[in-house]
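There is one chain below, alone, in structure tokens, taken in the form predicted alone.
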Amino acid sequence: MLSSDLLRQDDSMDSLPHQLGPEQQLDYKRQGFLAPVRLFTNSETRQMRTELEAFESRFGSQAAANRTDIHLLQRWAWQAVTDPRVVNPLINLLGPDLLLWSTQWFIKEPGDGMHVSLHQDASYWGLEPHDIATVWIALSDAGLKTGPMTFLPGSHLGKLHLHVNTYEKDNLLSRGQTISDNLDLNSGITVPLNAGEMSIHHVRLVHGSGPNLSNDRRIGMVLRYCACHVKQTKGADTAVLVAGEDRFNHFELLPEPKTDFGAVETSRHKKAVEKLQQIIHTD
């Protein structure tokens, strides 16, 4: 069963605003994902898309390389990744001390043939233990024609599968990572999202998506959150503290950008992305 409940708006002293209800939390534990959840208003979503596309116009052919960890470069993106409507549901799932590990984008242009092969993020991120979740925010409608995500419910409770690197040119993953085991796809659930909605999925959940056959861009803003006790096993790494306290010091914590595209912010962003790319591209 998909959970389409709105986030609860309980502002009492013993609860967070915008938190997940008990049934939503149980759905996540059982299935490994939660969707759809209404997040931003239509006007907020349009504004975020406008900001992203202005960013792309600024960088041109280098936009894809630069938009990773965009929250370190621009304040609108920082506000998005620290928004209580995003963060508080993750606190429900991962605990009160919470880090944002990275911001990435999965964008499919109309008819470009790009897809995402079936994979588990835990197989190549280097983060352990697996108290990690991904928030996927639709900045454009992600209907059935756009190649929305398909999840294999409950697969996060099973093993980590063997992956092979295909390096397919039409695969949005960094190395075309694909599960080599034979999987029963009959249980797969495809999850379309309207613009402004989000899904949340577990780092071990098997998932993928097909090509965009619609007439509009399919824009997904992808935020990776983890509990503060999670550590990077592949080398030095960075993160942003979005809730609570970091008592473990496993990551270099980076601050909010004070000036959009400022010299300090640009240097900090460049170094963080270089570390992240090295980690993701290393087996």
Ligand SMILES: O=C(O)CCC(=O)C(=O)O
Given for the second form:
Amino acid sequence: MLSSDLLRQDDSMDSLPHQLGPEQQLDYKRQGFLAPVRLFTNSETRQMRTELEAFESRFGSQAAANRTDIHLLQRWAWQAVTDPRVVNPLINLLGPDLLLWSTQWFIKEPGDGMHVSLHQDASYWGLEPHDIATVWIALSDAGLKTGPMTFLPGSHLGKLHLHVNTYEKDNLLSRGQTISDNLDLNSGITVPLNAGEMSIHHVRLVHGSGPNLSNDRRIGMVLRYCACHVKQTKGADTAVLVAGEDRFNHFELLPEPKTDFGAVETSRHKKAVEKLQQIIHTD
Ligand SMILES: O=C(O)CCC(=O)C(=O)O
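One more: the block was the form predicted alone; return the form predicted in complex with this ligand.
Time for the whole complex; same chain goes first.
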């Protein structure tokens, strides 16, 4: 079987929901997140994890740097980010003309002590307006012991908080960015996910997560989508059109990889990742 066929092979796919109902959409508007949403079958999820881990073996110590925007390098990842089961719910929330801005990974190894401090993504991505959402896909069980995400419901409707860059070594965020205001965490909701489920969260939502105390890796494949009218305020940027039409041309649109790790694909991927790193690391 070709890895590019992974997401098309399972007959049960058609029984999975592709659209969010009105109540789910309202929930997202009020709370700023939705979870859990069933997405991939167990066999699809296992296969995706196998693909990721083969990628990690191939790149060794360079894997973490290279797996960003993996959808530009490997067809299985392209199929995941354009899969209607992922894209259609985002169309429900962000409108018919939709871009994928980036693919990132939040992986916590068992006992590695890594956490994610409380932050709002909107504070450092440079993207405006904030018609942007993250799909967080669990490629392993992300149960309570693994350090699943905690969301502050409704916080996407409030202000953008001041963040400080802590550069903590045990923080998965690029700059250890942390909200410096005192927040009332009593209303926080922790959202465990089973492998193959996803959560969706708003770019302004306050969220974070604790360390992985389980015996398995906690693997989050994290897809950032935005409406086509969103602009990058920090300079030139790239994206992938995943639905509808781009009438704004705010981003250089990148095509799907024809060949896994092809020379053209590798060069395109390298440039896209460098650009993204620059955006994420600078104010
Ligand atoms: O995986 C996590 O715990 C945090 C992920 C995150 O901050 C994000 O996807 O925006």
